[in-house]
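This document opens with one chain alone, in structure tokens, the form predicted on its own.
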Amino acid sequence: MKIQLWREILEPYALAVEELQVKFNHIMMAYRRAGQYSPIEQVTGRVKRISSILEKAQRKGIDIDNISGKIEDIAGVRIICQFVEDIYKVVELIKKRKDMTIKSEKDYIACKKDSGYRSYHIIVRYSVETVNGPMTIPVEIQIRTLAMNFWATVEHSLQYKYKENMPERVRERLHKSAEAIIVLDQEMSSVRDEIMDAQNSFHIKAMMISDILNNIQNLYKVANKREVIKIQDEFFRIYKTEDLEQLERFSKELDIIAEGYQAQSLR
């Protein structure tokens, strides 16, 4: 198959990955903008390299002309969560969406692989608009915790290095580290509420400060400079106290001032 044909085949897969990354990142930011904890911590994506596709086709006995229909993980999106509980929340979010349909799913968390690998896999069908019209693409979505992802990345590198001949001593250490990852995830879940409260407070404060600074910047364009400097000094004073209630009150008062100047400019 010519390189140019490979590019044409893989282009819709790349488009599907790009669009899904944007959508899942939007979900994450929507939670945070609403001052809520997001079950999604990070989103990444990739299209399989041509060499990896050929290797898999050869291993599975798939004819090159049937690759698009037979290999379902050419397009891949990975969603990283902080806690195991978040993984199942993300699965439910995906199931409720109307822009993709689930073809299959595998829970390697409840039933981990013999190697120790843990993750939740979903194959979805997702439609993209190409120059030749709409096309439905299979996309593999992997959902896992940060700890699971670290282990899986290391294990994948070792599998690539040793192929089918991984030394037993290395395999045993991987198994032990997989068990340690399970314990780590359990420990993190035990303090989940405390972590969520702390992170929510951090995100709320960060967004509030961003809004205040934007308002002050806009006031420099329309208000008396001395007045704006006084407002700015007051902000820095409150900011140093680290008092979230004072900061929230200041933000609301500043919103009223900014709205007043905006109303004057519209007259």
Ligand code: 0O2
Contents of the next structure:
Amino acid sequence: MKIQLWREILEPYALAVEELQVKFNHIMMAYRRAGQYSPIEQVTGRVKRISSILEKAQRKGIDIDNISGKIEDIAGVRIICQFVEDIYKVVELIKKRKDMTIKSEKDYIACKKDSGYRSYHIIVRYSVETVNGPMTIPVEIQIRTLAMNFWATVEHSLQYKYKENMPERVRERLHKSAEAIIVLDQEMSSVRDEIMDAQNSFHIKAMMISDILNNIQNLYKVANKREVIKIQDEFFRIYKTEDLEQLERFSKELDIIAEGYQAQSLR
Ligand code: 0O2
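Now that you have shown the form predicted on its own, what about the form predicted in complex with the ligand?
Then the entire complex follows, led off by the chain already shown.
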């Protein structure tokens, strides 16, 4: 394989990463827009660097001409969740999708790696449309909690620093911190319901405020200015009380007023 062809070879992988990030971000936004808790907290993606591809090929004895067939994490998407339970929800979401098929999966949460690494890995087969026609490629999806991601990021940089020669004291510390991360994830899971409730009310409040402000802005165009100023003052008064029920009542009343003006303008 000619080195100058790398860019063309990696293009479909970059497209797959981009498309999948958009799709998973869309799922996250759809949950939030519906006022529901999203099992997806963050989505990132990357195409493996050429140097890392070559290093992995060498390490695994893969022929340079067979790289795209044998290295399955050239395209990588990482989904970060808040709680361990969310990881399995995301796995179910992925399994139900029609635009990708599962090739293999590894549950490094149920069975952590010797290094202490925990994460759920799925290799999916995903099709992209290229200028040369459709192409199906493997994509590695890593699903992990914020805490697991923190540990893996630190450990990855230490691996990079020490290569094969990580000092025993550093390795021991990493093992200890991996144990602490397990406890942290368990603790977080035990208060999951309370955290989810708090986050839900935050999102509901944010959406309600955005609706109210939209309505007020539209009223400025059609209603009596003095009336709109009165509505706005009433909104600020209720907003300061931080009473979600009052805010909800106000938002519904405002919807009725806005609908009234809309009906008038259609006559
Ligand atoms: P990078 O730089 O992230 O791309 P296998 O064929 O199953 O023996 P493979 O293909 O490495 O091995 O699969 P595996 O074990 O599922 O690991 C794939 C990726 O998971 C790695 O890619 C890392 O991103 C991550 N990973 C696996 N083990 C560890 C670990 O102990 N620590 C950290 N921090 N990450 C890990 P790369 O190519 O190794 O690296």
